[in-house]
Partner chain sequence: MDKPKILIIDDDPDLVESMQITLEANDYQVESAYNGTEGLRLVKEINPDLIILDVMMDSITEGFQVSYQLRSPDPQSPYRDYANIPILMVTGVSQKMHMKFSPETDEDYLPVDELVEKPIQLDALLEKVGKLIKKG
Amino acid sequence: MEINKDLENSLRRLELLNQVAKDITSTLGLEPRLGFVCQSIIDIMGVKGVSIRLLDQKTNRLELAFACGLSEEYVHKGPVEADKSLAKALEGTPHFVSDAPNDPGIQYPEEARREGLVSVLSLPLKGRTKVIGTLRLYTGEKRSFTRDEIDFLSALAAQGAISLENARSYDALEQQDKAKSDFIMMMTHELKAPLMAVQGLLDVMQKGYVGPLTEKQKELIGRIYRRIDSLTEVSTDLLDIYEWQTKRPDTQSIPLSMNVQIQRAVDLFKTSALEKGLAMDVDLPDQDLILMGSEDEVEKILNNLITNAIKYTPKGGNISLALSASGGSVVFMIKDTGIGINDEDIPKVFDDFFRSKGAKKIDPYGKGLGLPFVKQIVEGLGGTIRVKSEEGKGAEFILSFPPSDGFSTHE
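Show me this one chain by itself, in the form predicted together with the partner chain.
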C-alpha cells in the first residue's frame, strides 16, 4: 500500500513538472497557471499554503505574484523584505525554518503564529541568468522536507521561473505593441485636423468666394481634393482599426441574425451597385442563421467586402451573396464577376498595405487596409476567411463561422 502511494505521488510530481515545462511556451494568462501550480504543490506535498513572490529590483522587496491556502490578511500583512530565510533563497539555496513563529530569521513571526504556520521552506525561482523571486511552502505543523522533496520542488521552481520570465517578456511585448498603436492613433488624429483645414480652404477657393478660378486651377484643385480624400480615408481606416483593437476586449457578443445583417447591408449598397450598372442578388436561407458577435463588427465585415466587390467589378457585372449552414458552421459567400486576383497575389491580399496591380489600376489611391482588417475581425469572431479567384473572371470570399453554443440556428 505504502509503495503504491509513493509511486502515485511520484507520478503526480512528474506530471506537474511536465505540465509546468509545457507552460513555458504558453502565452495564456499567468494567474490561472500560477494558481494551478500552487494548488498542485499543496495537494502533492500536503502543505498548508504556498506563495510565489517576485523580486522588485528597484525596491528590493518581494512582490506577491500568487498565493493559495493563506488568508488575505496574512498575504497582505505588509511589504516583504528579504529576511534571512528569503535572502538565502535569493542567493540560490533552499532554506528551511522549522518553527517560524519563534525564528529570528523570519520577518513576520507574529503574523505567522496567528495564521497557524509552523515550518517554512523557501526556494529560489532561478531564471535564465538570475534568481527572480521565491517559492515558499508553509506547513500547519512542525515537519521537515526530504532531499527528494526539495529536489523536486527546486526543479519545479526552476521550470516555473522560466515560465514566469517568458510571461513577463510577453507582457512587455504587449505593452510595446499598445504603445505603438497609441502612437499611430495620436499621429492619425494630428494628421486629420490639418487635413480638414486644408479642405476648408480649398472649398472656399472652389466656390469662387475669393475670386473666379481658371479651368487649370479648377483641375489642380480637383487633384488636391483626391489626394486629401485618400489621406482622410487612410486615417479613418487606421482609426477604425485602432478603435476596434482597443474596444475588442470589452465588446459584448450578442446573437445576431446573419440573414438580417446581410439584407441590411445589401439594402444599403443596392443603389450604388445599380448606379454602376451592376446586378446584385442575395440568397438567404428561410431559417435565421445566428452568429455571436457585435453588429458593428459584422457591419464592418459586410460593408468592406461589398464595397470592394462594387469597386472592382466593371459595369454589367454581377455580385452575389449567399448564406448557408454547413456542418454546423455559418458560411457566408460573396462572389463578383470583377477583375479578380492573379494567383501570385492571392496569398497577399490579407497583408497590410498590399494592393494588387489590377486594384491599383482601378483605384490608385487605395491603401490596402480593408481586407486585412476584415480578416482580423473575422478571426476575432472565431471564424475564417479565404478567397478564390481567377484573374479577369472575378473573386469569391468565403467566410465560415463555427456554431455558437445554443445559437447555431434559430426558428
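Please give the corresponding structure for the form predicted alone, as opposed to the form predicted together with the partner chain shown earlier.
Below: the lone chain, stripped of partners and molecules.
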C-alpha cells in the first residue's frame, strides 16, 4: 500500500510538472497559473499553505502574487523585506526553517505563531536570466522535506518561474493593447462632434446663407465634404471594431435565419444600388439555413460586403448574392462585376489598412478596415472567408460556416 501510495504521488508530481511546462507557451494570464500551482502543491505535498511572492526591483520587497491555505490577516501582515531566509532563496538556494516562530531569520515570528505555522521551505523562482521571486511552503507541524521532494519542488519552481514571466509579459501586452485601443476610441469619439459641426457650417455656406459662392469655392467645399465623409466613415469603422472586440466575450449566440438576414440586407441596399444603376439579385434556398450568432455580427458582415460591392462596381453592373448548403456547410456568396482585384493583391485584401490601386482611385480616402473586420467576425463565428477575383472582371467573396460551429438546416 505504501509503494502504491508513493507511485501515485510520483505520478501526480509528474502530471503537475507536465502541466506547468505546457503553461509556459499558453496565453493564460498570471492569476489562473498562480492559483493552479498553489492549490496543486497543497494537494500533492500535504502542506498547510503556499505563497508566491514576486520581487519588486525598485523597493527590493517581495510583493504577494498569490497565496492559498493562509489567512488574509497573515498574508497581508506587512511588507516582506529580503530577510535572511528569503535572501538565500533569492540567491538561488532552497532554504528550510524547521521552527519558524523561534527562528531569528523569520521576519514575522509572532504572526507565524498566531497562524499556526511551524516549518517553512523557501525556494527560488528562477526566470530566464535572474531570480524573480520565491515559492514558500508552510506546515502546521514540524516536518522535514526529503531530497526528492526538494528536487521536485525546485524543478516545479524553475518551470513555474518561466511560465510566470510569460504570463506577466502577456498581461502587460494586453494592458498596452487595451490602453492603445481605449485611446484611439476616445479620440475617434471626440472627433465626431467637431466633424458634425464643420459639416453644419459647410451646409450653411453651400445653401448661400452667407452669400453667393463662386464655382471654385463650391468645388473646395465639395472636396472638404468628401474628406469629412471619409473621416466619419473611418470613425464609424473604428468604433464598430472596438465595440465588437469589447462586447464579443459577452455576446449571446442565438439561432438566426440566414435567409431572413440576407433578404433584409438586400432590401436595405437595393435603393442605393438602383440609384447607381446597378442590378441586384438574390438566390435563397427553399429551406431555412440557420446560423448561431448575433444579429449585429451578421449585419456587419453583410453590410460591409454589400457596401463594397456597390462602391466598386461601375454603373450598369450587377451584384448577386446566393445562399446554399454545400458539403455539410452553410455557404454565402456575394459576387459583383466591379473593378476586381489583381493576383498580386488578392492575398493582402484581408490585411489591416491594405487598399489596392483600383480601390484608391475610386475612394482615395478609405482606410482599408472593412474587410479585415469582416474576416475577424466570420472567424469568430467559426467560419472562413476567401475571395476569387480577376482585375477588371469583378470579385466574388465566399463565406463558409461548418456545422460543427452551430449551423443546421431546417426544411
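Quick caveat: nothing in here was measured; it's all calculated off a predicted structure. Positions refer to the first chain, counted from 1. For the two forms, the rigid core is made up of the largest set of C-alpha atoms that agree within 1.5 Å on superposition.
Taking the rigid core as fixed, one finds a CA shift for I301 smaller than 2 Å between the two forms.
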